[in-house]
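Take a look at this single chain, the form predicted alone, given in structure tokens.
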Amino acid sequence: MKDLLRDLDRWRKQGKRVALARVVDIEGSGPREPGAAMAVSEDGEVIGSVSGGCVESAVVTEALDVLATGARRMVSFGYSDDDAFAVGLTCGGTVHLFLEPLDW
């Protein structure tokens, strides 16, 4: 999360709306540990990583929807899901993320 602070501060100063995604749990093998974070600005700019690249595009879609609705949510991506290969999560585990709009 500390790695994101400089860019988050820049976005805050620019008045951008931002959604934050954080890894809150993993089951089995996971690409990133709990606490890993990624932020998405309202214009689709991304900082950080929650999966080392394997589900980031799906997380961006979820984050933009969080910004559109204002609703926090939990999302999970796992190998057992039908969409696991479609989103690129091939590590064999499941990653659970919490997404929320960032309140400046």
Contents of the next structure:
Amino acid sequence: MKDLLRDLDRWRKQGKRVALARVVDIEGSGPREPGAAMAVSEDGEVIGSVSGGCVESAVVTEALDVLATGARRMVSFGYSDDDAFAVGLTCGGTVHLFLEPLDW
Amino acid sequence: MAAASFDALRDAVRAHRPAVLVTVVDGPGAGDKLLLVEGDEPAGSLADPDLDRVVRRDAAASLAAGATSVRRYGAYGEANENTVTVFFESYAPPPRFIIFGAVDFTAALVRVAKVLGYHVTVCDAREVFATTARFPLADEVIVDWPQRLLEKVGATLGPRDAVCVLTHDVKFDVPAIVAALRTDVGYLGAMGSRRTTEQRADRLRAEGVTDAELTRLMAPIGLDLGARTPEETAVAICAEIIANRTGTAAPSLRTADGPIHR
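How about the form predicted in complex with the partner chain, since we already have the form predicted alone?
Entire complex below, previous chain first.
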């Protein structure tokens, strides 16, 4: 999340509500290490990344839902998903993300 | 007690102070946070006092190791249970990259080191060459003798840090290498042809450097990429630093014979 601090600070100063998504765990091969982060502002601006681009758009959808409902959550993406056609990582790994409103 | 706030985390990172942000990501108390900044009292607390105590202990260990990981506990902090998932995210200050010698290769090396996230210092005793105008991307440009700079900062260097000696001048590079060998710096490299490298090794031995110590010195500096330009050479040097740190076998110039420039 280190690379995002400057932009997050700016958004907060502008009074924008922000959802934060952080990679907390990976299984198998994953493009980004735990600590990689993405943030989505209430007006849909996106900074950072949590994968090689495979799951970013799905994370944005989840993040906007976190902002709408205020409900923090764990979300996992991977080839091992029950739905073989669901969004996943092409590298075959599984990535576990924690999403929360940046209200702390 | 202070809360574990974004502002406190931002301030610690800006001040290059090591910190760990602890977040309960699953189970009771999800979203609860602790922030541990080196030298400060921890901020925030977790719902259960026993869980809080165990997690603080593990946060201190993560801070010391600079490690980012998840751990799982019972609701009261028990080991080998799975009720609460906690994410420990370490914010280590950037590793240091010290370049001795304000030469043509230095500017390119500063640029590549910055891309890799290092805090970069250029040091040269010659005032005319060691200027911020020549190295605008360097975090610091210091006019001093290498051994004097290392007397000041040497004790803070560790396995993540790098020292590169590019002076091409035994008057500067022998004392710089001798001083760098007294530190715990993870990477130490020196530029020069094979002939320069041999002559320098003789001088270093004459200064009391042992053969065992000499094995720490990567000279001639860099991976054998066939690099010619300062930029390519900078990549060859940084690639060697990465390979050394990760313990990966990558062919270094030191392990081959023959001329460096083919």
